[in-house]
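Presented below, as structure tokens, is a lone chain in the form predicted alone.
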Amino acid sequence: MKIVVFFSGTGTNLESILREQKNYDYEVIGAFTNNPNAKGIEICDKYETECKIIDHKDFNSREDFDKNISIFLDQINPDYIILAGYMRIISKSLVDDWEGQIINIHPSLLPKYPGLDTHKKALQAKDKMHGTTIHYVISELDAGPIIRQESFEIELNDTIESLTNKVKEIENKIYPETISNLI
């Protein structure tokens, strides 16, 4: 199974996916970022993985930006597009073109807290549990069918930072494993 990994920032999930591909049944055939300053680009270099960079700021519309992504995807023809900290909403046309082949990981127990600031929202709501969700991407934000969830108890002394770290630790473990099971 051939995958492409989309990211926008530090690339912690990207690195776990690249590092673990030797242990699982998938091959990373490329990476993509919308952020020319993303630290994940260095991770691609470290693992000798080609990374396509298309800065979304160079486009007037999401549709024009996503047309350029489509050209890239058509060239490499992955089985799955894996979103790993990709911080852009994907246009309906791109989602429709790759229906059932786009996977995302989200730092909450969906359907709770789609979008941003999930750890803050969980603390403000005094939730007892928090975690992460791997799901298929549909046009509605963070609303696609759930593939897998992992949770943990929120402790009294947890902060946004501690929840961020706990979720990342879980994600780095379960994302490669879950991708491999998509076959």
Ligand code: GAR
Given for the second form:
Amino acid sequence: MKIVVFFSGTGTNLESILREQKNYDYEVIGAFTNNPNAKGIEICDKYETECKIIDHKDFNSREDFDKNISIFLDQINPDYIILAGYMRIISKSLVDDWEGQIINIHPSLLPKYPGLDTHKKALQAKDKMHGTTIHYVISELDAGPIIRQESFEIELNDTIESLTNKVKEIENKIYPETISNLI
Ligand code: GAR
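Target state, the form predicted together with glycinamide ribonucleotide; input state, the form predicted alone:
Let's see the whole complex now, leading with the same chain.
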């Protein structure tokens, strides 16, 4: 199974997916970022994985930007597009073209807290539990069918930073395994 990984920032999930491909049934055939300054680009270099960079700021509309992504995807033709901290909304036409083949990981127990600032929202709501969700991408934001969820108890001294780290630690473990089971 051939996958491409989309990211926008630090890339801890990208790294775990690249590192674990030797242990699982998938091959990373490329990566993509919208952020020319993303730390994940260095991770791609480390794993000798080609990373396509297209800066969304060079485009006036999401559709124009996504058309260029579409050309890139047609060139490498992956079985799955794995969003790993990819922070751009994907246009409906791109989602429709790759229906059922785009997977996202979102740092909350969906349907709670779609969108941004999930750790802050969980703390503000005084939630007892927090976690992460792997799901299929549909054109509605963070709303597609859920593939896997992992949760943990929020402790009294948890902060946005500690929740970010706890969630990422879980994500880094479960994302490669879940991708491998996608077929
Ligand atoms: C991850 O926690 C992921 O769930 C989240 O961004 C982080 C990326 O971390 N994704 C979203 O918020 C998508 N809406 P990473 O760059 O270290 O993998």
